[in-house]
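Only one chain comes next, encoded as structure tokens, the form predicted on its own.
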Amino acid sequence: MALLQVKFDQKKRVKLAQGLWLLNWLSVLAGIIIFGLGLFLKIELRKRSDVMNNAESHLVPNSLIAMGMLACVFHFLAGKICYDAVDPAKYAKWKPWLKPYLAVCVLFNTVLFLVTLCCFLLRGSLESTLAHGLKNGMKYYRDTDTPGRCFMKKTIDMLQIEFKCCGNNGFRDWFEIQWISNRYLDFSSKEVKDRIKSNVDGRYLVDSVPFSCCNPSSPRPCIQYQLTNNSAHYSYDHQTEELNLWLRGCRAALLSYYSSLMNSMGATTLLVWLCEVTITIGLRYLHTALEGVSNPEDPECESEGWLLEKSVPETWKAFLESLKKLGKSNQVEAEGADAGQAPEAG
């Protein structure tokens, strides 16, 4: 027995075709939106590739771009099919191609659903990429005279100002690296010599942060040097006083930004996927309803449309059997080819 069987007369078939025509053109617009979202995400990832360890994943934006382009092509074609379905003479040329087209639509919907899942699951890989990328970016902050790294200072400063963050996990990350170039250190100074000798790696480490960590909303002038030295500043206690620095790390800030971006894109893509599934189901009903017209000479006659010709278990069983037959036929062909080569060798 057919699954979800529905009776159609000529009027219902025309209304279904017209409704699907409209939905397909709306889906062309949705495809353009998905393409635009993928392009925007790709640009956003490229903009900050320097703090992503140059290993940012472009799988999701590339997939969105590809799916958006395919959606435009598929639904432009489906709109034409639905428009011609009203006229039996025009529909005749599409009739042999509609069943393979529906199979391609099912495959397209499956891939689109997987891309939607990827939008929601990208956070894990992004967090690891940002952690390593920001750490390396901070390490190269001082290399303003090194070719290939001279832009890193500006990149990190602009990042901290734009996202109101400081360091990788927090402002204390700057205490663990030498972020001031040797070019601007006075090596004749006793303080500089003592600080360099005080650690094994011979780095100039200070309890200070770059200017871009300063919070302009703070009423107090920015304290960015000697942050842990209470005596260096008037009426100051770094353990109890709220510092006039951004307290959130840039990894958390960027992760929050990209996560909200990906969640929005995932939700949009999910809505488009639901629309795609609706169109595919509608096309299946239109296809079976037109196939079921008993008398082509009488377009007014009733017909039946269905989603599946048999029940779900029977359809699945028939699918597995067809796969087995395909596998056996390939095996027989391979054995026949081997048998044909054996006498030649003899």
The other form holds:
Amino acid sequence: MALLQVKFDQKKRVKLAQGLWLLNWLSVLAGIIIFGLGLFLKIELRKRSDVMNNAESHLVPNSLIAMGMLACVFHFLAGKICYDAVDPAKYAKWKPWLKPYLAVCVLFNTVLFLVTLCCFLLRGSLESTLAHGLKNGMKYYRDTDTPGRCFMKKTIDMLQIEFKCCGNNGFRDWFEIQWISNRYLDFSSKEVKDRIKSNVDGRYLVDSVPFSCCNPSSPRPCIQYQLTNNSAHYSYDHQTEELNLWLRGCRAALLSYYSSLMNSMGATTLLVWLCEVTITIGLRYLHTALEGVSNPEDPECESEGWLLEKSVPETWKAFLESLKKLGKSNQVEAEGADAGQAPEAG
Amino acid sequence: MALVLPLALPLQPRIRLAQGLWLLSWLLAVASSLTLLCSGHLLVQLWHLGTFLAPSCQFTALPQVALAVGAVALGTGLVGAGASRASLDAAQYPPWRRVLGPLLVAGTAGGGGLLVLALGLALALPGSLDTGLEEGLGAAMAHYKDTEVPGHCHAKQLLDELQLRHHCCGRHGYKDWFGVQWVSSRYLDPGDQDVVDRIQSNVEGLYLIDGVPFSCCNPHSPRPCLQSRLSEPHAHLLFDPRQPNLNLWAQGCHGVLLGHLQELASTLGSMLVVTILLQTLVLLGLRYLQTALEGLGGVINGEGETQGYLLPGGLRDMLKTAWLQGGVDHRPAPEEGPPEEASPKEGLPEA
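Beyond the form predicted on its own, can we have the form predicted together with the partner chain?
Let us now look at the entire complex, which starts with that chain.
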């Protein structure tokens, strides 16, 4: 008993072929879209690779790019096959290729589904990469004279302005590192000397933040220095002040940005995957329907199309049998070779 | 009566004309869509910058007129494509015969009127943009501190975001901030002697400082941003404000915004020129096609020679006939009474 058998007459076969041709061209478009999405994600990750220590994993965008290109190629070919399927003469040249092509299609669909899962699940690794990268970025903020790190200040400032965030987890992260270069510290000033002496590592730590942490929505001009000293500023209470600086940490801001990007890409890829599965099933039906045409001279006759020739457990058994036979034939050949050699030796 | 600019159009040239017209019409449709997109983009940009343009600035009229020109051109293009396609098919042409005349008149009148309007605006408006930006930015800077005054409470946020996004400071430079009180009096300590001295030494009682808001800071600077005491040469270590430095954005917002908007307007202008040229060509082609087919009595595939023309008689003759016809229709009105007034309207000449 074949799996999901459907009867096909000539008109139905032609309609199936035409529908599949259209779906294949739509899938070529979908493949281009996925390629574009992968490229976009790769560019976005590259843009911020400075704050991710260049250690971010490019698995998702690379696989999206590869899948997009493969989808284009496969569906272009499948479209050609479906176009020729209507004419028995043209279809004859494609006949031997169709079964391996369908096997490749099933493999492609499986890989595409795995890529979709990756889109949704790789958030965690990005979080730890961002945490380390931002910490290092902030550490090198003051090294504007060190070759190889001189751009870090500009990168972090523009990041904080664009993503409306401050520090790693919050603005207090800036209190724990020296973000003002020694070059611009007045070492003759008593205040500077006191601060450096009172610190174990000899660093100049202040309760101040860079200007890029400032929030434009604040009603008062930005307070950047002496943030924890209420008496340093008129009518200021650092416990209740909320609009002065950005309160969100850059790790959370970047993570939510990339998460939403990858989620939407995952959703699009899932839709494309559903389309691909439909096309594979349709192609299988077309293949078996055209195989089932008993009389090649009469194209008008009815035929049957099915997904699997026997039911699922029987097909699985037959597959295992064929594997065993393959193993046994190797064994027989080996024994025959040994037997052939033994009489020669003996 | 002499025809205006007659052109002999036997069958083959007529078909060529129809095919070329079809192509030109689709080109016109594409160009007019691009014009529509361009003018929409400019309108959105002007809307975003609304706070910084004085209300008296009429610059938004230009993209609005461009929008109208684009819409009329799109309509002309679609009509041209449909009519030229139909003129090759005998079955499809009759319904087009009736509508083509009025549509051509509407297209010419609309396109011509809007063209004149657009030219006038293009000559008169650039100066108004300059002064509009000048006034608008000045007003925004004056209201920077008014974060609690209804109607102006968003000036600070908008100006900060403008300076951050467009990488500019002040109107023409950072020193503009020295002449404006940008710190709200609410956050000035009346007990601080320095504050009291500054306010008393100023004629209008304003608190002016040689400092700038944080949004003027340039992230490319190698040192943390210096925002205060900018006119004292030795206030900060290793910093001389008289020397060129990367501390603050060097450009003024007036120049940056003007350049940005002028670039958009010039792109829009070139798109408009292309669209109007194409529209003129399409209208001319449609008129020739229409008159040539009228000469054959609406029969598409007639092999006879016909002439296409722009206007049926000399301009003077046409106006004279129209004038005489109008006069004849109006004269017998008092004797015949109301029922006859309906017929003069129907008797108007069909050009």
